[in-house]
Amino acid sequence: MITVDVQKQLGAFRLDVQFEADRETVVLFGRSGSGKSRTLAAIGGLMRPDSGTIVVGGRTVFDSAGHIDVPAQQRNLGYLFQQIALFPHMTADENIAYALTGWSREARARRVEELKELLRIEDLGGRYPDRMSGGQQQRVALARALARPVEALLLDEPFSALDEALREDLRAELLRLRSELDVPVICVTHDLREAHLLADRIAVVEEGRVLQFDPRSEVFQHPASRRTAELTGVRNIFPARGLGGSRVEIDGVAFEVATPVADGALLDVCIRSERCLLRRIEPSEALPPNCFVADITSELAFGNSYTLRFEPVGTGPAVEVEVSSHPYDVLGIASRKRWVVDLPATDLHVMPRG
């Protein structure tokens, strides 16, 4: 278990973060310069906060009031940086064993073999870093970070320098390892997909503050604010006015929502692009609730999905819809530009304005 509550003034930038991590993967997610890596550095003992506390495995490693600041090498933490930094003159075995100073030769050899088996790098033992791929180097670096028993594993953008195929492999490797490592994992990333794949809980960080700290599904489906929604990839965010009950008005159209709202309340309402639906019904028919007529004004194909931009015919909001390639083909979207767009009430998330 790790608990973090620290503050640090860094010129005009103030870091002020609070979160905790149990036996889970917590992702610190945000844009570059938001304070994620600084937070990790504080946990690892590489940066001294001005105030606050850090507790690792029930042991206080930093407490400004109690004048406690345990050195980095005594915090029992595994730390993996973006820059791999293996010793170029050492083999994989020697790099891994470097962290085992004070162990007997037999214990060192046994631990190195355990880690190579865990990370599936048994055949790399005698190789030097320049004879390894980027993914192999990162696995060796991870083994080195785990060489000593650790209370937690800290990962600072560990895969960002690798190509996408290698990143996919190492993300899968980390997910596999997570089930075998009975310690908290704290991972810094600005990659939205990586955050979604790896996290049990996500701390969304902006300008040195945690905007939201919740389970992954809660952060993505129910962002706490417009800014959190923007940072987590929500493209459809609409100013709205409460109509009372569970109804809001967006650009002249009344929509049912799943949350009771006050009449006249100023709100923001959002929906993820992949949760919007398209209906093949004639506009002359009576429209079901939460539907409006719109035309496709642009589309972008990427991999196995299409991103469609709709402008309303009459009243209604402009909206972005993401459709996978199979329904795109089955519905014949390429040959038809006018559709009825359906924004399901259960997927419309209501937030306070501002």
The other form holds:
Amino acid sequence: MITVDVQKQLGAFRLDVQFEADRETVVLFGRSGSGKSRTLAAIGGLMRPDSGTIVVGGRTVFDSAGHIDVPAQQRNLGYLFQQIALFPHMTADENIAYALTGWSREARARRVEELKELLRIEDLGGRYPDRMSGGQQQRVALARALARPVEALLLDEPFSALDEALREDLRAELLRLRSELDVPVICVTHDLREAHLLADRIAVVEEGRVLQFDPRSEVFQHPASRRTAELTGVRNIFPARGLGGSRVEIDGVAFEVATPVADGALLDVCIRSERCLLRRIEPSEALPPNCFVADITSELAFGNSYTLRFEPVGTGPAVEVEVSSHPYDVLGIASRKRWVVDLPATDLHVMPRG
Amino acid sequence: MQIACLVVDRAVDRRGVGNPRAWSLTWLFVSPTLLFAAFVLVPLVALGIRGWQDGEVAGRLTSPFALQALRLSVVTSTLSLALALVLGVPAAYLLARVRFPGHRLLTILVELPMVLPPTVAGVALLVAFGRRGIIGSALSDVGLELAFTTTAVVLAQLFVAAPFLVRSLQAGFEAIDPTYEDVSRTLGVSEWRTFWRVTLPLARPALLSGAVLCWTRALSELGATLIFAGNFEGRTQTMPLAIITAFESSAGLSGSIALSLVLLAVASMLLVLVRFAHLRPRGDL
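Would you generate the structure of this protein in the form predicted in complex with the partner chain, following the form predicted alone above?
Below: every chain and molecule of the assembly, starting with the one above.
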């Protein structure tokens, strides 16, 4: 268990974050410069906060009021750096064994073998870092960080130095490790997909503050504010007005939503682009609820999916819709530009105006 | 100058298939470079030829006069290197890693002896540590004489040569990504052990070249030694002083040639050694 509540003034930038991690993976998600790596440095004892407390595994390692500041050396954390930073003058084995000071020669050798097996790098033993691939280096660095018993694992953009194919590999590896380690893992990333893949809970960080700290599905499906929605990749965010009951008005069209709203309330309503539906409806039929007519104005092909931009015909909001390539072909979207767009009530998420 | 180097570098990298403009610049720069190389090489070769012609090199080198000077030079320059390491390694580390009040002042202090004429250094040392000097007079009261002793030779060499070690090593420390030290900390390894296991090994090339520069500078020290330590055979007469003494004696030029050849050999050997040490990739960043 890790509990973090720290403040630090860095020039004009103010860091002020709170979150906790049980035996789970918590992802600190945000853009570069949002303060997430600095938060990790504070937990690791590499940056001293101005105020606050940090508790790791029941032990207070930082408490400004109690004048407690345990040095990095004694915090017993596995810390994986963005730069990987294997010691270039040591072999893989020497890098892994580096932390095992005071161990007997046999115990150290045994531990190194264990770790190499765990990370599947048995054949790297005598090799120097400049003779390893990026993925191999990262595995050695992870073995090095895990060599001693650790209270938690801190990962700072662990895969950003690797190319895409290797990243997939190592993410899967990390998920496997996670189930074997049974300690809190705190992972910093700016990659949305990575955050979604690894996280049990996500803390969305911006400008030094935690905008939202919730289970993964909650953050992705029910963002707390317009900003969180934007950061987690929601492309359709509309200013809206409450009509009472569970109805809102967006750009002159009334929509049903899943939650009750006050009449006249100023709101933001959002929907993820993959949640929007396209329908074919004969012009003679009446439009079902939550539907409006729109034209495709541009489309982007991403191989396995298409992103379509719609402009309303008459009233209604402009929306972005993501369609997988199979329905795209089956529906014949390439040859038909006018559609009825359906924003299902269950996927329209209501937020206070931000 | 720097741009020119880059252009030539690229031309060389492409092994001659590079763009023709880079090559035209290369050809333009060939003559001055050759001239410069010849300017350095010709006197050194002349020294060798003349020594061989004289045919007395071996005899002169094994004379008590030469052996004494050689031994004194090796001992004092090694001692001053040792002192420079003890004082200079911590100073270089602090200058590279810590921003403290007086940082800039210390930087200037370190660089000053490099640009100061050694004779000025000698006068200053004498005024400070001579018998009637500021500190020297106090030392003299307790029976400690520094000026005109072998210790003075070491101090003069230290003053003049240590900055070369500090500058080189400071640059070496600065080139090391502090992340390596952070990694070591998070692995539970103490600051002291981190320094010995990570920081210093990574700075090895800089340490080595700095040490060689410092040692050869100490070996060739003349001006400061002459003023602060004097020219006493067996006590303060190092090789450079012996060369001057021989030059001014009846033996004249021939006497100094043999001694000069020794210093030339030592210096070239060291330089080659450092170049080879630099070629080893590991530890470099």
